[in-house]
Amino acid sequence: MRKGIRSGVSSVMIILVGVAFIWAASSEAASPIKIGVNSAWDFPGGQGVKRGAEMAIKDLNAAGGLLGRKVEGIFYDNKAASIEAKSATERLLYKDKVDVICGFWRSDLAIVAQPLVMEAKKILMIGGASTPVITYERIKQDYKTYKYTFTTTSNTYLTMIGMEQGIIESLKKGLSKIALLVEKAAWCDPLYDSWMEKYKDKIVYSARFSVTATDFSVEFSQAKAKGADILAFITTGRGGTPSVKQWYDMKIPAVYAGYNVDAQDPNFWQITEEKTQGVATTKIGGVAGIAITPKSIPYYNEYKKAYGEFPIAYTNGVAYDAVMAWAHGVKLAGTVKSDAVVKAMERKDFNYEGVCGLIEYFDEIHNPVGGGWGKGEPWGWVAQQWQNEKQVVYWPKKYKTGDFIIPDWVKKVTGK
């Protein structure tokens, strides 16, 4: 009797693990996968990145989900703080426990949270940053710890290749005297020591300045009391368009290039009062209105009838590159696991057409190469020049709508 007893008793508990077993699995696959966004909404850049993820995320569900489960986003202002970037990194991972993380359209920020999300062994999709620290100095030197990082933009050694065009084609148009006004960020770094050095007998005046500066009078001043003819100005915080302004109503006789988030924006012609003749700065050719891709010019449009505006920073087009980017990892892993995901976007057949183009993976840094963009190149980047109105695309060949200008009333005082 108690043999028969126990017999039955083990029964019940192998039914009952096994239930629980079931259970569990269907929970899982029913759960939702978490995507984690942190950036600055405040800021033109921030902004992008987290409207870029919402509508990721928002066609990822409109096609059924990924592995059969609904996306969510959770979503953190980090307000550009360090602080606030790490905190928000930690209540991702370890309170609501979100698969992925997507965002940090700041450098500097990136260099703080990185190793939080390395040390939990998630994926971060950079959607923006573009320090050579996260990339050159952490995954190439300790790509055990570092694996798991991926970006969707070029790092500055690669980005700063557009943003010169602008120098050079003033160069090339008699121009010769430098004032490189480059502001205090960690992606700057590396581009304003290497400018230094490689135009160090043309500069004749150089500063740094806050990327919440808002006056640049003192500056301006400088360079046109040193005779300055080029302003090579490179801003993503609060400087974009009081910059130009003050150029403008200051009547500095130089040529403004460089790279300008604020200017990227199809309504700057406007914002500014018309005072963006001339302007040249640099973005990712897919949210500039340009078919680099089969998907850009749909991308373009849609972002319009979702916002009510055109895209203004690049950082929306990489931020939903980055994340359809991994989830067409996860596709070719089956799993969000992220060892396995890391392995399925390192693969040479991962080729993932985005918005801004063809992302591979396959290089030892994990930056995108691909789509007209070479090992070496920028890729998706365009320069850029305001021109009546209009942002007229001057370099590379392929994209080409016009020629770079010097403004009338430049010429005037230059004589060139």
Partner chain sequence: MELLRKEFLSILIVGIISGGLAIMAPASDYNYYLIGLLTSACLWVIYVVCWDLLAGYTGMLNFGQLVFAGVAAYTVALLELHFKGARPLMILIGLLAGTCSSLLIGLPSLRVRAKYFALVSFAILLVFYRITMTFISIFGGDYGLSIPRVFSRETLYFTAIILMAITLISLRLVVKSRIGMALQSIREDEETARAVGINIRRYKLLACLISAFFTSLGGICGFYYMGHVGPEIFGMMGSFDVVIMGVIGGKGTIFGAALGGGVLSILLEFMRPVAEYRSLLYAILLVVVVMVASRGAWGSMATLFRKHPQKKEIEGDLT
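Numbering follows the first chain given and starts at 1. The term rigid core refers to the maximal set of C-alpha atoms that superpose within 1.5 Å between the two forms. In this text, all values refer to a predicted model and were calculated from it rather than measured experimentally. Compared with the form predicted in complex with the partner chain:
- Core-aligned CA deviation for W381 between the two forms: less than 2 Å.
- With the core superposed, W105 shows a C-alpha displacement below 2 Å between the two forms.
- After superposition on the rigid core, the Cα atom of W247 is displaced by 2 Å or more between the two forms.
The structure above corresponds to the form predicted on its own; please provide the structure of the form predicted in complex with the partner chain.
All you get below is the one chain by itself.
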């Protein structure tokens, strides 16, 4: 009897130990891949980053995970404050021990957080922030430290090329006097300086306005008085919608082209009460319902299903592609170890087809290139113009759906 019990107990113990071993071993292998996401949830841009990353992680898991492992997203809100961004990043790196960090719509937060991620030798996928500092400057100056940074958001030296297309088209049509109205913010200082220099013999009036300004009566009147027929208007701030309405109401006889975040909204036609005919801005095509790649439209519809509205801010698209591009790199490398993934992502045959475009490869400052945008061009960005309730793409050539026009009422006044 005693012997029986003893052998019974030992067998149970052996079984238990065995089970424990197997359980431990399988949990090891089955431990999820962690993607840390940090952005400012109180703002449309930051919320876009969160949503794009969420959708990417969901899609990865729906396709069976990454390298056979489940993908887990850890999301932190940084309230657009650098100190929160720093502690959130450190938490992701040293407490949650994530494998990669994706995020930052706000450029100043990206600047602060990037060195932390680099120090930990983890990859940082930028989705949203466009400051040249984090790629153009830092990767060039110190490749060894900063090689772990990749971005799907072209830096401002490139995006301003897209914004310039409206001016270029207008000049082609014979308009010649530019009023340059640019908001006062750090991101567009290079743009302002560059255009002031490039178009110096065509600019008749220039002004910087605050990002919270909603009344442009003075600026517009001045522009009109000086005979401007091109209104190069650049804003990410409060003045997006009021400026268009005011331009129309005041009948400023100039083409309104540049960058206007509000004008990216698919409902902008109704919002401005149809005053936006002829307004040109740039947008990430993939989230604008334009079939940049076969994945664009399905993504567009999935987003609406998931969140009840079509994508408005561009950040969700680039964040989605940032996560997916990294996943692609991981698949190519066969591991999540940073150095191997960096090598994989630097391959000239990277060829990842995203929502915003095809990434043929990442260039030497880890900006994406391909699919209609060459090197030195703002990957993913299309220049579009509002024409008769639709957003018509007029640049780049590959995705063009129509020509740039001068709205009728402006034509009448300028005679062009």
